[in-house]
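One chain comes next, on its own, written as structure tokens: the form predicted on its own.
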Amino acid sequence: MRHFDVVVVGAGPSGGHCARQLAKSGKKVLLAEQHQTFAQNDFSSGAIPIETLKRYNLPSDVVGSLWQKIVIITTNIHQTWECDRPRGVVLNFAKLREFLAQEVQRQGSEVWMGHRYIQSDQENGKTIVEFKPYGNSETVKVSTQVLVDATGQIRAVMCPSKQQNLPYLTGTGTEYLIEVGSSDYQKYAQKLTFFLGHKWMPKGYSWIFPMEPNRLKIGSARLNRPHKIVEKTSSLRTYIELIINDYLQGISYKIIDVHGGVLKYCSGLQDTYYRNNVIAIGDAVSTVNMLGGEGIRHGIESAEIASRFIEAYLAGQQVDFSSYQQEMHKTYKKTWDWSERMGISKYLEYSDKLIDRGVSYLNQLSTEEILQVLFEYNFNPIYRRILPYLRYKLSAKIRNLIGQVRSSFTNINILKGVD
């Protein structure tokens, strides 16, 4: 039986980066992925700040496109913020995961594609992990000192029974990857376009992201809970095709791929972060932000945090991963709890009129401020501007009231004069 210092189950962004970091530090790592190729589950598009590439040493090869403009469209409002230079990238999900896996191999560790996780157990003081290779009736077993659950919302390692009574908030998303003409592509290149409101996507939001030249990703995602106002919704594909036919005005296109997935977020970050020598990372511990739906960047960050604690564990400097859970809560919990509350209000409770009003109010923010809100979840710019805005609205109402009172007195005096 083969032995590894660390076995990482799931070669997504979090699993790949965790394996990459540990392999670089000299650990013997096995990164196992159930799909045979990375093109088989190219189900995500990540729009991230450009600084993320340098922070995690990611090459330009994993970039689908650059962006420097933000557009938010509601049922009745259209707002745009533009930068004078590229401020972010849209990642090519398949190329990102392939790059991370190649990094693991370059450091002398192993990547097993087409190996589905079956189970793990303790045997003679070792953790035995069992996989089933694609097309093979027999399973393969390896032993490890640390087992990492990077299986995303499935949580296959940490929650094999799928019977945890935790407060999960689920969402569903679908994306079309389409090919368009060069002139049509240029209209939507270099900008992230988001759609809010009951027309475009009740209970969630939709988007257009530019990918490689002449390719766009058009998607919709929503929360799987009843809306306070909207009683009936259509399929996700209906809303995607509405964007194509209505907003894109029926441009000529070819569908390259249709993909989708389910998000399972644990309210209040009550996930199981570790059990004995098993540790969970990425979406397996709800690192996706429920307000914006962004997960790739945070999944990589969780892997960065976890790898430090795994190294300390292997060095005998700690007996469990309780410190890891504390660090994760310190990093995410306050912001994620607030984002969760805001997301539920915006997607499940707001009227169309209130959504329009909110986006109209955002027009007061500068481009730098809107980037802080969308990508740093820093809502201080909103709070700083809301008081002057409320004072302005209040003073306007007072002026209007005074005008009405004066008008009433004038009318009374006129009537007295007539008498």
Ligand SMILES: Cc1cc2nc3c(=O)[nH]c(=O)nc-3n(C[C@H](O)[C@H](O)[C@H](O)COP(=O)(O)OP(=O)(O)OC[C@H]3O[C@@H](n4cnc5c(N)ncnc54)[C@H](O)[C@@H]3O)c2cc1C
Given for the second form:
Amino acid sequence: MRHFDVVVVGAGPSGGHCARQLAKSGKKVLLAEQHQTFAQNDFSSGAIPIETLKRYNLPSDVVGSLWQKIVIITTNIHQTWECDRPRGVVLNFAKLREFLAQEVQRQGSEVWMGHRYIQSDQENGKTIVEFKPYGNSETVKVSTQVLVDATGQIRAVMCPSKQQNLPYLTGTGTEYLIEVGSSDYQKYAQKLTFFLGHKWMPKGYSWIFPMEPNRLKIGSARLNRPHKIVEKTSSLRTYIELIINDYLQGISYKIIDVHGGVLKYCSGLQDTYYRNNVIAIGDAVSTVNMLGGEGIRHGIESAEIASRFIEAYLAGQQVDFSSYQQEMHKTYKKTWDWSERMGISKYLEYSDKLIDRGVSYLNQLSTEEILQVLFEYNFNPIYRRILPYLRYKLSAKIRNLIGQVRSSFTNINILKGVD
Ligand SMILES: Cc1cc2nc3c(=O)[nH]c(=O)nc-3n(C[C@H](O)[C@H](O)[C@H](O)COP(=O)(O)OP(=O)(O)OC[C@H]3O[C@@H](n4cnc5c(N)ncnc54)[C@H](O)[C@@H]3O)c2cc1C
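In place of the form predicted on its own, the structure of the form predicted in complex with this ligand is requested.
Everything in the complex follows now, all chains and molecules, and the chain you saw is the first one.
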């Protein structure tokens, strides 16, 4: 039986990056993925801030396009923020994961595509991991010192039985990749366009992202919980087609691919982070942020944190991964709790009018501030800018009201003949 220092199950952004980091530091790593190619589950839209590339040493080959403009459209409002330089990228998700896997191989470790994790057992102080290779009835077993669950929302290693009594919040997204003419592409190039409100996507939001020259990604995603006000919704495809027919009016296009996926977030980050020598990263421990469903860079960040603890464990400096869980909670808990609360109000409680009003207030924010809100989940700009504005509007309303009361008293006095 082959032996590895670390076996990482799942070659998404978190598994790929974790395997890459550990292989780089000289560990013998196996990265195993159930799909045979990265084109097979190319489900993510891939919009991230540009700093992520430098921070995690990602090459320009994994970039589909750049963006420097944010557009938010609601049922009745249209707001735009523009920067003078690119502030983010839309990743080619398949190329990103392929690049990470190639890095693992380049460092002398192994990548097994088409290998589905079945189960693992403890045997003589080691963990035996069983995989089912695609198209083969025989399973393959390997042994490892550390096993990493990077299987995303499936949590195949940590939670093999589907019955978990945890407070999960799930969301579902579908996306069309369409080919359009170059003049149509130019209209939507370099910007992320988001659609909010009950017309475009009750319980969630829709989007148009530029994927690469002449290709646009048009998607819709929503939370799978009842809305306080909206009783009935249509299929996700209906909302995507609404954007194509109503917003992109008359565009001529060809559908290249339809893909999508599920996000499963555990409220209060109550996931199991480790059990003995098994550790979970990325969406398997809810690193996706539920305000906008952004999860790629957070999954990669969790892989960086985990690889430090795995190295310490392999070196005998840690006896378990409890400090990994503490570090993850320190990094995410406060902001993620807050984002979840904001997401639930915005997507599941607000009336359409309130969404319109909220977005109209956002025009008080500068481009830097809107980026802070959307990508750093820093809501201070809203309080700093919008509360004084609301206070000003309220006091103007009160002044107006007092004026009206005064003038009606004056009118009454005039009618009574009192001077
Ligand atoms: C429609 C949609 C759009 C999104 N858009 C964005 C976006 O624009 N920006 C952003 O940052 N995030 C986005 N996200 C979220 C982001 O894609 C995820 O948060 C991110 O991919 C999580 O990375 P991960 O590596 O933890 O898990 P995943 O990417 O889910 O990777 C898990 C891997 O494990 C494999 N696996 C599962 N079970 C097994 C098994 N038994 N054996 C072997 N392999 C297995 C899977 O095949 C998969 O490759 C989007 C998500 C969806 C659904």
